[in-house]
Ligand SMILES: Nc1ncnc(-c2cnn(Cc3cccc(F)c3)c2)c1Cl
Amino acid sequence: MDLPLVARGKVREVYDAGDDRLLLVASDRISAYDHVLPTPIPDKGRVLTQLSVWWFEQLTPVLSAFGATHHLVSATDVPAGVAGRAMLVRRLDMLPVECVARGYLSGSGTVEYSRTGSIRDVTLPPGLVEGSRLPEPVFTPSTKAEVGEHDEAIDFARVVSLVGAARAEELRELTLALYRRGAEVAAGAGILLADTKFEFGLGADGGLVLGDEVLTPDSSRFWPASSWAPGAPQPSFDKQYVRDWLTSSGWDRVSPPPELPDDVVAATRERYVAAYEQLTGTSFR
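In the form predicted alone, the structure of this chain alone:
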């Protein structure tokens, strides 16, 4: 591709498409524990892109109610060589906060809750276990880490210090509204949206814009509703399967990660495709 490369992340390349637009190209790379693994997952980039495009449409009414928009310009007006895994988007001034919403207790949230009874400054009721549904969805933001670094969970006061009080409140309210809409849509497809993260930026007019990917297996925990059973890790449609294999492999999370076996690659691809097909109700092509 002849476009200038702007940035290369764990999963995506970002190119300058001119006219204040960027081309986001999703690869088949997969990351876990802040490492990019050496083994790609076939079709993963296409699933992430096509599912994001679908979700942007589902979430537009919520964004409009807040006077916000999303960054997607086109998923078809892209170079032929990256068709299906690229989005033409508006260039944004990205805000330095990952906006995480949780409707269930899982992962790092469970670890912190077991120690403190809360997730940062969000106090939760006693007696919750891994997989418990929370009384109400909660906003548990983090900083946006560079490649190879860890995201850092932060409290709401830190968000205020980063973006200002009014913008912080807007981010919290919009994040939770988007989560609720996503959870509603997913529930209709027999899927629980345990948690997810959104990223926002400012457009040229200073308005709030939803960017990056949206409600994909990379940015969210999706659980089959039929098998939900609090008290243990849940079966999932996301990359938790890869994390579990890495843990069982004995990898120390410091040295270069191992290659994934063929059966793990195939099973992971199957989960990504299943998430797309079950959520959208359409066959993945």
The other form holds:
Amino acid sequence: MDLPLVARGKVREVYDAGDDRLLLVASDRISAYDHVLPTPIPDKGRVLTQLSVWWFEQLTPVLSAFGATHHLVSATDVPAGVAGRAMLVRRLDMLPVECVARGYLSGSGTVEYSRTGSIRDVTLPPGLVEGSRLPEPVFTPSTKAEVGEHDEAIDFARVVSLVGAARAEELRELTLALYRRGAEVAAGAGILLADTKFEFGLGADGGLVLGDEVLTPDSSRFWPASSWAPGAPQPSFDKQYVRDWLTSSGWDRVSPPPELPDDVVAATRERYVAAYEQLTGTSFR
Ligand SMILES: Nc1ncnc(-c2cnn(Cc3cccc(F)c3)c2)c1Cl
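Since we've got the form predicted alone here, give me the form predicted in complex with the ligand too.
So here's everything in the complex, that chain up top.
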């Protein structure tokens, strides 16, 4: 890629495409247990990019209802070397808030809930366990962590201090509306959207714009609805083969992770393709 690098994540990069445009490139890298694995998953970058593109289309009515837009300019007008796994997007003034919506209790949410009965300022009913469905989806924002750190949950008052009261309210309502639409579509495909993270920015006209990737298995927890059983960690739709193999391999989760065997790579690729095909109702090619 001969464009200037703007940012590098675990599995993605952002390049400066000029003319107030950025190129978001998704790699075939996969992360598990907070480590980037040495073995790529063929087509993961393409599947997740095409899934984001599809979701931007699906979410446009929800965005319009809020007078908001999304940042996607093109997923075809991209360099040949990253064809199918890059999005040309409008450069935004990104808001410093990770807009997380949760429909189910999981991960860091469960840890905090177990200690306090809530997630920051969001009080939840008693008796919930890992994997419980929440009575209503909740907005549980966080701040963007430094590279290598976890995002830190923040309360709504902190969001207000960061973006102002009106914008904070708009972020909460829009995040929940987008989550509901995503969860509804996913449920129809036999996938539980446990939670997801949106990032928003401001466009040149000051309007709210949905950025980054949307509703992918990297920005969300996708659980197979058929295996849902609250009370223990739920199997990941896409990463469970990798997690189980890593656990069975005896890896200590601290030293550099081992290469994945071919069958785990192939099965994991198939999970990404299945997620795409079940959600969109179209064949991945
Ligand atoms: N439309 C936009 N305008 C301005 N900035 C961004 C932006 C910058 N960074 N990120 C997160 C990220 C996305 C991929 C790879 C990474 F390393 C980091 C998003 C976007 Cl999407």
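Throughout, rigid core stands for the largest set of C-alpha atoms superposing within 1.5 Å between the two forms. Residue numbers count along the first chain shown, from 1. As the structure is a computational prediction, the values presented were derived from the model and not from experiment.
Core-aligned CA deviation for residue 52 between the two forms: less than 2 Å.
Core-superposed comparison between the two forms: CA of residue 219 displaced by less than 2 Å. Superposing the two forms on their core, we find that the Cα atom of residue 242 is displaced by 5.0 Å between the two forms.
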